[in-house]
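Next up is one chain by itself, shown in structure tokens, the form predicted on its own.
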Amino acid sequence: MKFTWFNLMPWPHLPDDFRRDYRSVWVDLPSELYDPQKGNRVYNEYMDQLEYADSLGFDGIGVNEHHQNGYGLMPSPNIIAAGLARRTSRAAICVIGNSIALYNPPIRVAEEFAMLDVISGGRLVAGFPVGSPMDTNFCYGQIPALTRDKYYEAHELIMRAWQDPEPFAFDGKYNQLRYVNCWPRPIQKPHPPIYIPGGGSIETWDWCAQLDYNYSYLSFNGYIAGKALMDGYWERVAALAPDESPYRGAFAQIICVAETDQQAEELYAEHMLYFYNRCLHVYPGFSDPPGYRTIKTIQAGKLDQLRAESQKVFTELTWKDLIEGGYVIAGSPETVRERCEHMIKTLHIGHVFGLFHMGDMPDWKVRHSSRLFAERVLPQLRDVWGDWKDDDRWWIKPYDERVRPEESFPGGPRDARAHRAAPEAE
């Protein structure tokens, strides 16, 4: 099993009356609610948590891209990933991912991802999401019916740029470039592992199965509701792919660990309710514009059911709802281990994106939960897929002689912080 410690980087200072007074956390949330001085502390605290996860032994540390919102403060995850690449040396840098249909030209993604792979010594996991309708269609003005077509062309350009050793011309429908000549090129050959974050589009399932990409289902409806969609994905894998390795699939799950089940509720309930009631408060008109979903996905009807359930739960939920519905896996280490194992086997996944920071959770609680998971849960889940333990097709292949943080600062990242904080010591 692979476990990535993932941080959405939500804004933790939304007012108590947020749901009543504001129609959406995304797209048109007034920027006056953002305080840059508080933001300075928030960004650095979140990045410290990601570095802490690397020190605990998580396989990856994950970031993603969103725009004009209080749900996730990473309009450029590549900036965050660049900092992490310099201050860690072991974990995969999982950028899940860049919304490639938004870049003009998409060669920018090829270049920046290549930089991240080289700086990190071959530790990049490259995510290519189509992007949420809030980000792509409302924040960045893309026509919903054209988004997927632009996405496919962007993908073609990026993959050619990474693998073609000579300059070439690209004459696409949306991109015309006389010279494509990617400098630098990635360390990992023929390219970094490709992960496709998805929300249930039928075409995305086929895309991943045919190209041997990892399908990462990112949802806050939890693993119980997610089974129907993952079953649909595995049906397409059985029809289109050469095998059904669990490492073809990944799933994002909120996880909270405490010493006891009761303590988990006492420590984390208020922060989970903050996240579901404020950070997921999205105006319905932003979430599903005409043309965004494909005909096959509409005909399948599974997303309609999930959206209807989500709207109801997100406004009426309780801690009990979150636990019993599988939205949150929380409790003692043994409870979390048991439920995580059930999730892994039920969804047939080889990779979990664990969300240990949610909403307005303070740093000490995040670290407490992460440490308990790393020390008392993660080791017991490593060998769930023993028959596939050597399958590394969807994982990083770092350069053995890569530069590590301690080569720049003798004590590693911690000494690096002290070095910057006390220049007079020089």
Contents of the next structure:
Amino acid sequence: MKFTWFNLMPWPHLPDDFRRDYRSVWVDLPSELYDPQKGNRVYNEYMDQLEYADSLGFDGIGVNEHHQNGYGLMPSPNIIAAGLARRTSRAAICVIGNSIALYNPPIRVAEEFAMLDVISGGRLVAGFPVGSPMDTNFCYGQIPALTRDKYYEAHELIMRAWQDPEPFAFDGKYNQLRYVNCWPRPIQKPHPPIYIPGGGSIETWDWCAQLDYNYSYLSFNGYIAGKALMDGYWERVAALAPDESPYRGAFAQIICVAETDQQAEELYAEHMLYFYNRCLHVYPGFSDPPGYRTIKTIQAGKLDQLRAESQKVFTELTWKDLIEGGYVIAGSPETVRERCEHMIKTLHIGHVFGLFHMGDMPDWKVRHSSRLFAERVLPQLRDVWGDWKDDDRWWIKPYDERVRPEESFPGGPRDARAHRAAPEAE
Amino acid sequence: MGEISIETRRGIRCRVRESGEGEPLLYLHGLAGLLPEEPLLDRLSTRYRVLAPVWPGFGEEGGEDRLEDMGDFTLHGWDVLEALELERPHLVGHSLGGMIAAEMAAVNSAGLGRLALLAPLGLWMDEHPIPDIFGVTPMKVPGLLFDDAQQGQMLLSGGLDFSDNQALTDFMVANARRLGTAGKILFPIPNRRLSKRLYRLTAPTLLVWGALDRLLPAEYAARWRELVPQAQLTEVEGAAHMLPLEQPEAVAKALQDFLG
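Right, the form predicted on its own is done; let's see the coordinates for the form predicted in complex with its partner chain.
Shown next: the complete complex, the earlier chain at its head.
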């Protein structure tokens, strides 16, 4: 099993009456709610936590991309990832991911991801989401009915840019480039592991299965509700892929660990309710612009139910609902281990994206929960998939001789060596 | 009223509602497509040979995947006109169809008789932003388009029972196809630089506007008149954006007065 420590980077200062006074946490929430001076502390604290997760032994540290969003303050996850690449040298840096249909031209993603892979010494996991309608259509103005087509073209361009040995011309529908020539190139060959985060579009399942990409289901509905969709994915894997390695699948789950179940509620309940009651308050008009979802996905009807339920339920959820519904896995190390094992086995996943910071959790609670998980839960779950123990097809292949930048400092030993080697000035 | 099926030179199959006799009149429908009852077309068919094609994405025939941008839309309009073998027909377009009709006229006014635009989309004024029809739930759309939202809901859904899951899914599919297709020329801002081509619109032109239009307020009618100096403007009382459904009698009269 691989565990990635994820931070959505929410704004922790949304007002108490946010749901009543504002129509949406995403797209058109007023910028006056953001305070850049408080933001200085927020970003640095969140980046510290990701570095702390590396030191605790998590396999990966994860970031993602959202725009104009009160619960996701990473319009450019690559900036955060660049900081992490310089301050860690062990964990995978999981950028899940860049919304490649939004970059003009998307060669920019090939370049920035290559930079991250090189700086980190081959530790990048490259995520390519189609992107939510809020981000893609309403914030970034992409035409809903053409978004997926543009996404596929961007994917083709990036993969060729990483792998074609010579500069080439790309005559796309959305991108025309006479000279595609990606400098630098990624360390990992033929390319960094590709993760496709999905919200349940059924076309994406076939695509991942056919191209041998990891499918990552990111939702806040938890592992019980997530089962129907992951089952749909595994059905397609069985039909299309050469094997059913659990490492083909990843799932995002909110996890909180305390010494006892009772203490978990005392420590974390208010912050989970902050997340569900304020951060997920999205105006329904932004969730489904006509043309974004394919006809096949609408007809499958699975998302409709989830969406309708999520809008209704999230206003009224209590801690008990969150636990019983599987939205949140929380409790003592033993409770969390037991539930995580159940999740891993029922969803058949080799990767967990653990959301350990949620809502307005203070730093010490985040660290407390993360440390308990790393020390007392993670080791118990490491070998759930004994049969697939050596299957690292969807994981990073770091360069052994990589620089460990967090162990150096400007003007320090490496710089001194470089100076000694320099020829004397004439 | 009959229905014929055509295939354009591009290879898109289209159904076309045909009725009446007289000078040919090509009618391009708006955002809702052609409804089972189109009272304006009934009235026009007492004097003209009315041909109303169903735009790709708005009916059972497919083909919308082949229309990707404004150029494709405009040429599809001409392809239909040619497939129907119409000689200089009058061209009438409503809303989305008005935008396409204006683009067609900018390409080739000489190939048309007279042009009538009923609350056409296609322009954008920063000082009068148009409500975002893609950023509302489907249930809120009638209130944006009709003066009487309840009547609008009935007309757009055909009195559908939304508690029936299959009916709801069918409606969502149809809505996604219609507005998804329209979004290719309207999203996120319904401006594909038509204003810079309107100097070529030389056909005699009538603008018809609902006095209660909430989607396109009166400032847009004024802007059209600036850009198409020969255009006359008729305002229709008691109608919002869906004026052909809301006030068919008054719209028919305005068209007949203008088309002769």
